[in-house]
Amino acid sequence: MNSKSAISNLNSSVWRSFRTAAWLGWQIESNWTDPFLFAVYSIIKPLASAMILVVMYGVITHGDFASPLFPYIYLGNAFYIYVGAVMTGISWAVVDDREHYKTLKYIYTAPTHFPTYLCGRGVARFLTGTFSVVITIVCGILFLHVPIDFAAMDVPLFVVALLIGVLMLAMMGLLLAGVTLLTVHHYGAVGEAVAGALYLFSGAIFPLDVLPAFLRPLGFLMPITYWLELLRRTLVGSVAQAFPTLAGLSNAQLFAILLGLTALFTALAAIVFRWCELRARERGLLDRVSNY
């Protein structure tokens, strides 16, 4: 009976550090300007940045929009906001809290799980990195003629596979919070640095056959690689198996593949956090102001 009741306290706790960190980060991120200028700002900038690889891809292939690429690309690219979004809103809530509001010391000692309370400050980030997504990628089937087939579209394993993919980037994220924890508010975009470094290792916006070889590996290390792959061929699944980095793979066995990774990632995060919290205890850094 102790047991069960230790289990269901600590589930409540869990639960309650997440809802409670997810209400918090939403009210950080959407109260710096009012609402309608918030839309326009969410509106705007994923459709920007969407715009920039448009251009550049009409230069670069002289307009050939109906090529298999420019899909392929278009939508690694929408996608991949996911991975900076999830990523930097679990690090830079260490810095956040730490150097802006100079509170992590407080949550830290209160009945809170901690790193479930960083996960959910991530959760504000994911919402406006799913309208980025959702707006660029019906942006680019009206006006740029992306050839998704709704009714062709594997829903169940596009689902799944979103989900897993959202708790891969939730651990990486966390792990990246760890080392957050042992640095100075400078290295505080350490997210969006590691996002934008495996920009280029993870198939976003080319095959890895395209890197050269030394570097190849990175890419097949990295679950981002095998997870935007299948949301690829959920969507418009002709046009991904096209390419010759990962077609010989079924979808069974990239799911397999990412959920092994996964699992990897998960345990490294732990592993990875745990002691970078211990030493931030015993070096006095949880409540250290370093944004001189």
Given for the second form:
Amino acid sequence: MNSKSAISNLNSSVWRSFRTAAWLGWQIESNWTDPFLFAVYSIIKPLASAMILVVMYGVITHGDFASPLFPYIYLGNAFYIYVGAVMTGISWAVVDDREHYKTLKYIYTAPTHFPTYLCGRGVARFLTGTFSVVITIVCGILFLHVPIDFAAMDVPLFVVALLIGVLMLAMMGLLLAGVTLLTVHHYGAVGEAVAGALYLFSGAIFPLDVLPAFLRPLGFLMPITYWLELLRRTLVGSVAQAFPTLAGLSNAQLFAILLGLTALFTALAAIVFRWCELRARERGLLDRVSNY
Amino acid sequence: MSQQFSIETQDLGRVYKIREGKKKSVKTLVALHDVNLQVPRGELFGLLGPNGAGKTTLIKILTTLLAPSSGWARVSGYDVVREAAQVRPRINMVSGGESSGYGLLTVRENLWMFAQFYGIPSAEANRRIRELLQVVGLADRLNTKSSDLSTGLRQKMNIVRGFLTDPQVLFLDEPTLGLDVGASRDVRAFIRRWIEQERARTVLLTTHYMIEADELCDRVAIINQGRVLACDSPANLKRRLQREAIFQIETSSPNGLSARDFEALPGVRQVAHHPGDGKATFEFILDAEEVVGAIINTMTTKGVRLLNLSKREPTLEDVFVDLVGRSMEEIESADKEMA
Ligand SMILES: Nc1ncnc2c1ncn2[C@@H]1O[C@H](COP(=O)(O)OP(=O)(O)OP(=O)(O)O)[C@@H](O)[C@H]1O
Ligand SMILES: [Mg+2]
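Starting from the form predicted on its own above, please write out the structure of the form predicted together with its partner chain.
Complete assembly follows, chain above in first position.
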């Protein structure tokens, strides 16, 4: 087989894996036997957590909703929904297929591109996540006066940054999927746990300077930090000047850092995933069921 | 493809590391030891062995799911470790006795999805799905959610998944485990027909049913504790015992007589003892027919009554007993007691 046809084979298997996995993920995700549950999960849950945040903010600041801190927190929290959704969507597919459906071995030994397959499984969670994000922001604008100035929005930058961020989150999800391959007992959703932990280190609800100095570097290393900042600035320009942490950086600089860190995480995810996959194959973990 | 063998292994070995409880001691378990097999294209090859023999481990290695610890293996001419991406489009695998699949998808959707992974166009996939479901008697369940299928029916769906992609080499790990008698027979017949349809097809099947190995397979490897003890056509395997005499003796309650009491007698090669309710069955492989006299003597001096005595043709079971020293049944019930 020459290298050209090898590459086109890989291309078609990558696309096949992604498309089919996305289809499967959607079938699973949209399988709400009860539309009420779907509403609770994608509308009420994110709105409830946004409300808690708003109430806490109101109490602490004595109702200073005009401060740029308010949209900072509100939007940071809203977009952070993607972190849990995408990372969990991808890493949870390993547990789901291996433990619940017992199909992981058949998918792994099929001519699929395995990491692409897992990324495809995250698409559905991205879509339902988008639904939650949109609902949260729309409610913020309608009822809480989150000050989005539609004329000042940088729509192209917003869209590009959003998409790069989703790619970045997918790579982090893949990294976690690799780790999940090596854990025999399923500790719930690793993705959700990591997303919860990173909530505090990525400037989602407060600027990084609030953190103790020794924890700040973690925040500066996380591409999520720059991603959230960029999304906020493209929607509400005024937040840029309000906080010292990243105020020194222009949008272009933020974008460059986001790109760089995303590339770094992509490389890291590729290496870690490959390593974990080989270890899992060596140890016989690809079809291991934990029995509880 | 000009390669001679569909499956070829050389000194293939696999060791599992087992961590025991909270103590940090790590034990090793040899699941496969220096396995050398060559399966030519077009063959229906059987692996026969008791629980824990290493059959599934071998299949996992050959299907690129598990890495070997030593030696190498090639499938369709490609190395299963270094060229896994070349092996995968050419193979498929079905494990019996498990219910895998996405319960929320219909039978057709489950199968269609796997066809997609192999790049089979939808129309062709749907045609094959209908055809194969017809064969296994699931045609009327095309649009049933697979969670609504019984375990056996789910297994049939799984079997269809294996054939659906028309693999060059198909691995079937105890495909009839858990199926009823009729369904097992249908599946066996279908496997036979499938392989005869096209010369390029090869099947490796594991089983611990003797008849399955005997009636279905062109060649059989007998495997125990990770080692291949013999590998030949069922007829040739049995022919090895042609010179020996095989007797089956049914007795009244054996009064403490056990296989060991007979093993000491000259001319007795192997004894298998199947205890029953108030009676017992002994099977003997003897160097010559005359030896049976001494056996009957031993029984009568112990006051054991003979209920039935018959001489019969050797079966694969006898070949197994001759090679291993115990019947598969004994090995498996001993394992159960230990567990
Ligand atoms: N993942 C694993 N970790 C540790 N030991 C294992 C693992 N998988 C299999 N073994 C051990 O390796 C040996 C061979 O197992 P294998 O599953 O290959 O047997 P088998 O011939 O398929 O048996 P059965 O007829 O019960 O399916 C057994 O002793 C088993 O306990
Ligand atoms: Mg097995």
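These figures come from a predicted structure and were not determined experimentally. Take the two forms, find the largest set of C-alpha atoms that superpose within 1.5 Å, and that set is the rigid core. Numbering follows the first chain given and starts at 1.
Query raised in the report: Core aligned, does the CA of A39 move at least 2 Å between these two forms?
Result: Superposed on the core, A39 moves its C-alpha 2 Å or more between these two forms.
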